[in-house]
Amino acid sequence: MTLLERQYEQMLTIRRFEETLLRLFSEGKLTGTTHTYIGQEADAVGVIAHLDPERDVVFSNHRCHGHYIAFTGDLFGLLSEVMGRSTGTCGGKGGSQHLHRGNFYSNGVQGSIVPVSTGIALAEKEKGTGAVTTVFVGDGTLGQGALYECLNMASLWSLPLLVVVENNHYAQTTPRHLAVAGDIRARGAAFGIETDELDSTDVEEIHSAAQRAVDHVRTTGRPFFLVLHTYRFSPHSKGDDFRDPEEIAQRRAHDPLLVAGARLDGDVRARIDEAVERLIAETVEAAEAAPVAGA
């Protein structure tokens, strides 16, 4: 399987998983809420491809499923978790936003994840593991003072921290222009941190930009601030969407699956589509048959 084929397969798996969650939620089969990653799949796949799950650390946020799947490949554990099953990643107790498996962590409080990630990066540096700690934040996190305290410390202490800002242009339902002043990339540069910025849904372009970012952190031991402009097609959570439908339709013309899929041979793409649909169906069946947590 070529790199592009693997990237398409991963993105499609994330997409179908998230769409399945929305269906299961409507059927009353999930515990708690869920925030899907539909439309942003190229970010997770492009960045995490350069990380080593046995050594590197990923800290995600409330919109964490795409990052989790790209880093662990654990569909069954994740689905079991959000369905409240004992076979879940956290025994069915953490739910959609609070996950931990190996070197993957997530928390639903945006401002809190950067200080924790900075602390992890410091610990990895002190231990001399050579690990890269990556934290994914959204444009809504840019209003949190803790982020800037951490950028200051990461730069002063030369910490191996990769901050990935996924700017999907909305903090819940608040558009970026009402909440974020100035230049996003300049926020990292202000602390003497190497930065890069990409406005693309092309997984191959994101893959290349992420490679430069990860290589920088790994070789220099210093932080990197990577801004990825993206867009989510789904509501913030399940149905609270006040955006202009025409805006969403225009963005869908640049769907990362369409961009990558157009480069694949039709038969190859069909085989991948079929395999992913089968995997999702089998995962749902297994999770539904699993014992309820605490039962």
The other form holds:
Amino acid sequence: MTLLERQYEQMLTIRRFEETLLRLFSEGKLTGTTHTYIGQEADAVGVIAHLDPERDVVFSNHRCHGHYIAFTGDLFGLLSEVMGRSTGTCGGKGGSQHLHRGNFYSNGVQGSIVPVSTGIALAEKEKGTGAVTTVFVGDGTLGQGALYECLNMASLWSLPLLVVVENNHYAQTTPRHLAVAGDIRARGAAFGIETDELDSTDVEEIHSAAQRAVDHVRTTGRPFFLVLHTYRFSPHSKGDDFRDPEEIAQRRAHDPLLVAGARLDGDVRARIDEAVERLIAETVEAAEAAPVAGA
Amino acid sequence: MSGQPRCVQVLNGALAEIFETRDDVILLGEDLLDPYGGAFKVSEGLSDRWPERVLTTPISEASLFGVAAGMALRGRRPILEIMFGDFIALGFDQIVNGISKFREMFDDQVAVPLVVRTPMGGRRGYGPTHSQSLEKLLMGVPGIVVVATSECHDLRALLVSAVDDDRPVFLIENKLMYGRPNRRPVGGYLDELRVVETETRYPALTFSGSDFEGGAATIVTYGGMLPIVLEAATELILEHEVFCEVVALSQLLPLDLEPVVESVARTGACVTAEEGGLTGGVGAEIAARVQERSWGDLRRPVQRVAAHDGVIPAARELENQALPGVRDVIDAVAAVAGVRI
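Would you mind giving the form predicted together with its partner chain, to go alongside the form predicted alone above?
The next block holds the full complex; its first chain is the one shown before.
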């Protein structure tokens, strides 16, 4: 499988997984909440390709399924966690937003995860593991003061921390212009941190930018602040989408799956599509058969 | 008494011992570096000896709790010094939504073995935001351990145990305690009082002026209130021939109720004494549990002694009026014991 084929397959897996969650919700088979990653798949796939799950650490946020799948490949653990099964990644205690497996962590409070990631990077530096710790935040999290405390410390202490800001332009329902003043990238630069910025849904472009970012952290041991402008096609959670349908339609023309898929051979793409559909169906079947947590 | 080291020296020596015996411990906090050595000098001399293991930080408490949590998740044993206990308020997101939850919500796949050391307490004229005893705010956070030090506890053992603990431990120190001798019982006695100590990780001390032959009441206390309560208990004996037992807890959360229940079974009455504010205080939790467990032993409802619900003023007399003193403890004992004093 070529790199692009694998990237397409991963993105499609995330897409179908998230669509399946929304379907299961509508069928009453899921309770609680979820925050789907639909539209942002190229970010997770482009960045996480450069990380070693055995050594590196990823800390994600409420919108964590894409990162989790790209880093661990564990669809069954994730789906059964979200479905409240004892086979879930956290035995059903965490649910959609609170995941841990191996070197992957997520938590549901905005800004809360950056301090913990900073401490992880500090510990890994002390231990001399060479690990890169990557924390994913959104434009909404730019409102949290703890983020800036941590940019300050990560720079002061030269920590191997990659901060990825996925700017999907909305903090839940609040558009960026009502919540974020000034320039996003400049926030990292202000602390003497190397930065980069990309406005793309092209997984190959994101892959290249992320390569530079991860290499920088890996070779210098210093932090990096990577801003990826993106867009989510689905609601923040469920039933809370008040955006202009015209705007969403325009963005959908740049769907990362269309961009990558257009570069693939038709037969190859069809085979991948079919394999992903099958994998998702098998995962749903297995999770539905798994024991209910607490039963 | 003068032969006993001051509490600050004991804690400082324990930190040095921990550095000598463990290589996974780092101390972080504000203004820790020598020659200053921390606002209350507990870390004095450490950064000179172990420059790579004492990390002085920006003023960023909201994040520092999380930084410590991240280090603990990855196998380190950080000790976070928070300069004034009042500043834990800045860290509550990390305490409530991270530190206390990671272990259980990640299905016991992780541990968060960190220690937060912080001084609480007033009587130094520091005013409303530098004098509080806020450990009561931690009492409602399951998943953490809250340990109160006192001048009569084995401070070295408490600190070493906290660092050895795989759970997150909040070690409550006290500003006045630092400068006082670490008055340990000798041969089962502290002055004229018999003392027994539980053989638990975070022991409770029970003091009796009547050789545990019963008494008028059990006074449950901890931390900086202990010397005040002991003074009150001594005065009750000498001036009024009223004998009490005093239980000095160190483990507040999960609440170490057994020594209290055992003492109340002997005395039949209970007073709680804390320096923190009355409403929703540590004493409220103790009172509720004692009434659940010891109802048949109690002659009267549990009485609470605590600070008034309001700010702790800076001016000395106003501060004294706001904080509980010897008189308040004596009055509460008189009330539950049904004696006129």
